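Here's a solo chain for you in structure tokens, the form predicted on its own.
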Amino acid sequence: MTEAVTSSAHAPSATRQDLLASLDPLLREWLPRQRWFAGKGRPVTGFSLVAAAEVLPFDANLGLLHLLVRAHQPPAQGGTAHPGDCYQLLLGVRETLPPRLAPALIGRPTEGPLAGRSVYEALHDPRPADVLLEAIRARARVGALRFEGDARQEIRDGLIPRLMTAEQSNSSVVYGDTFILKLLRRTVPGVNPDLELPLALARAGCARVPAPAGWILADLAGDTSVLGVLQPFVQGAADGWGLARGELAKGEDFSRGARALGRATAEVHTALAGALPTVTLGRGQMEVLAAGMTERLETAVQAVPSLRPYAPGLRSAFTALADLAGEGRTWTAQRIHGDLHLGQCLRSPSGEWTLIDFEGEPSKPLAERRMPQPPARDVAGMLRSFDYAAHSLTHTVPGWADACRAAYCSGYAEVAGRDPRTDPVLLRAYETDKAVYEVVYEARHRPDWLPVPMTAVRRLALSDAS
């Protein structure tokens, strides 16, 4: 790196509690206006500080301060106490904040040891950027923060970085239309999908997911965190979400691109069949997944009444499940990407399909994403995201979801050797629990989109695939 790196990962606690408490008015305005935020609606009550690092020391111009801070919030209505989400925060300091960072302004702390000067999101700034792409690069270590990479991909020096503004989740800056690193903003501890299987993949040497070619991790405590993740960016490249409503609004066919990403999902999961264990799921196993899929039924409609009327219709897929295991069918679970959907698939200029994202469901916890699951999981989501895409314009086509849905698993077969639709309960069961989870989201978040899932519901209550 360029400049010296220090860490306040071991200042005396009397900093460290100094430095949190005149930060701790400013983030509580600050943190739940973020759209990686996960406990909005509920009030912050306060912070706690897991991990504190001077990445950048602080001079007359700029300092670059990265913290791991749990926020502490009251439980959801009929929840039980959490200790509270940890949350990772790049913060710049300037004595003077220029104006073009005017909109990453977080505040000026009145107190302790950053008074009068203004704290930001650094990662509007290209140095402090910068400053995380030189620490992989060089593989260096500030207090508890590790960063590492492959030594086999070259990271060049001189890539300007860029915010991406898009995500939801997560952020990521772009280096050069080179390197894209994803920062995980809500942190745990243990080994994180979203760098286990890519790095699964490239050892096994499916071009489907960018390799990484570094990260960056926590040691805390005895345990290990992902904090991020840098991947090759794949310049030039749309995601699937907008290629299938660009062809819907020119009223033209998908079909051959979900043909081909049907067939690029199968290399996937056919890499990763192979790269990491998997498991045999009999009668136990799946009268269990039957009966979470019936449980959030039942809680779904205490939430959403209008489900009521299907819902005899919708525990039928479920109990269909477990009756088949009942009779002694066996289903192979392996790892999966765990949250496959349009918007997580990527097509290059060339017609060549990536899945990025692995992360999985970030609202479930860290064991269940790394559970081996029947790869149908995932294609029940890809299935539903064609719906969502299909009627997400004010004009409709009629059969466009049902032509790429069927091209899909077509592809999907080419590559696998079986259809999924040749397992109609199994991908039944996954497109039910999917589209109910749908329902209970679209009416707590956006209700002018909840009559995609209750279509989906209807047609889903009354079919029989048994």
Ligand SMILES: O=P(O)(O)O[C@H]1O[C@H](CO)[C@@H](O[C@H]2O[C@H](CO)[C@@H](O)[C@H](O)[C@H]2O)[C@H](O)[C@H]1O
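Definition used throughout: the rigid core is the maximal C-alpha set that superposes within 1.5 Å between two forms. Residue numbers count along the first chain shown, from 1. All values reported here derive from a predicted model rather than from experimental measurement. First, how it differs from the form predicted together with the ligand.
The rigid-core alignment places the CA of Q153 less than 2 Å apart between the two forms.
Put the two forms on the same core and the Cα of P305 is off by 2 Å or more between the two forms.
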The other form holds:
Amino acid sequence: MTEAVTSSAHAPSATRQDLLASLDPLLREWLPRQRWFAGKGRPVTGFSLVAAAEVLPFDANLGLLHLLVRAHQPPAQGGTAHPGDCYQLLLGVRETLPPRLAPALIGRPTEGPLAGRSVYEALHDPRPADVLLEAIRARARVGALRFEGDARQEIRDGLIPRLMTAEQSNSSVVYGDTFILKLLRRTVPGVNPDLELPLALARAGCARVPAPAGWILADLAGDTSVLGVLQPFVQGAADGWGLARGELAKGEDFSRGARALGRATAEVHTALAGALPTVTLGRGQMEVLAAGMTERLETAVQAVPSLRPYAPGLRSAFTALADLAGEGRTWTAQRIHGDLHLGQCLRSPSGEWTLIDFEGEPSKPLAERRMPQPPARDVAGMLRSFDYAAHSLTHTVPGWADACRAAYCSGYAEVAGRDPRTDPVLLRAYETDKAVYEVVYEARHRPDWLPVPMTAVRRLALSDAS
Ligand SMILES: Nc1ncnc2c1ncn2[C@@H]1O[C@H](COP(=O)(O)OP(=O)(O)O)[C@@H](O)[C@H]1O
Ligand SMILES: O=P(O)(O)O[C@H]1O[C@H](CO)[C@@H](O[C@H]2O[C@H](CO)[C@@H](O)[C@H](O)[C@H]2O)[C@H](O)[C@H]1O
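Coords for the form predicted together with the ligand, given the form predicted on its own:
In what comes next, the whole complex appears, and the chain from above leads the way.
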């Protein structure tokens, strides 16, 4: 198997174009239906091939084709022209598809090099999924693909792969409940925080984040893109979102869990501040930050008109922050998680919290996601999440979210030595920014959920941190 993954390379360009031409009609239909497709609502007008590698050359009724494909789409309304997002596709190729893989079928090309064969989503199939882990173990190189790993973590063979079925922005395969490989679907060249930050935390000895055991890179035109990260699987873990809602559904308090989560968040922040550069943000930078929040609000109001009546109140959260900066206040910024919510926190059966998914907001450029930011941004994300949990159930317990929010901040303060609530203007600005983001997110992806962030919008528009 190792031999197979190391022996192939880029297909010659004429063949690559044939390959893409034969897949084009299938992908036009299939790609926009995927949960992780970022360009929903705009037609795909064509594809170009960024890279192609036969990770498993077609033989004995099975092949694994690795493609990086750019999907061309017209710009979003009011947006500027864009070369199109690049997606990572792992395509299985078989002469005949066994019935168990029927749901994974993408289609059967009618012409070109794959004519008459079944092309399917390879991650559903244990055999090609196994080849990826083998390639990491073997530190293989296939065309532009580079499979690497941490020599100190043993990856034993024989781990049975299964594709995660959870709603995700990417795709993950669990190997024998020992490792989990996340394959990033929308790929961008450059250092990806989903690998960068867990590696930095592992080096700093922070055990709150699973230490990367392997990773998959692509070297393209002088730039490297991160395509996948393999991490230890937290066995028997439950995520904070399910746990918090479970307690609330039973009428139970979740403040002990929230306090422990606050401590875990502060541990990660402290480790990141020690491992990577921190900067001081003064008037200029904070005014830019507040202006960015205001701009996002204006865009959100255009996209979701029901925000309009609350816009002045929401805007005041951002002007209050700019005013404070104008008075000479400074803030320390550092690398943070960037998209922290209850769903990114896993509790092991022994009660330890782990934080996952350091990708940041995937829709933002890498440079922006990698910028140091005040840690209050992550704290605000978690505070929003407790509020989300409280409003996502039909019956609620009065004061439940407030108790969680207070406990989380207290736990954070116990470790960090500073309570996020002592900076209410910054916290309100970040909470408001997040709630506005959530309104747009829900309007686009889960319209039934829109009332949840809208409740917060009404509260935040009326609140005053001073
Ligand atoms: N190390 C891990 N151990 C156990 N489960 C994990 C681990 N990492 C991720 N998961 C599970 O996989 C899901 C998706 O992972 P995540 O990194 O959030 O992917 P995405 O960016 O695609 O949303 C998580 O919600 C969690 O249930
Ligand atoms: O997990 P992702 O990185 O894909 O984050 C996106 O989807 C989240 C929903 O799955 C969304 O989070 C919002 O809903 C959560 C409950 O489902 C809640 O815990 C969060 O607090 C709330 O923001 C997230 O905003 C979005 O970026």
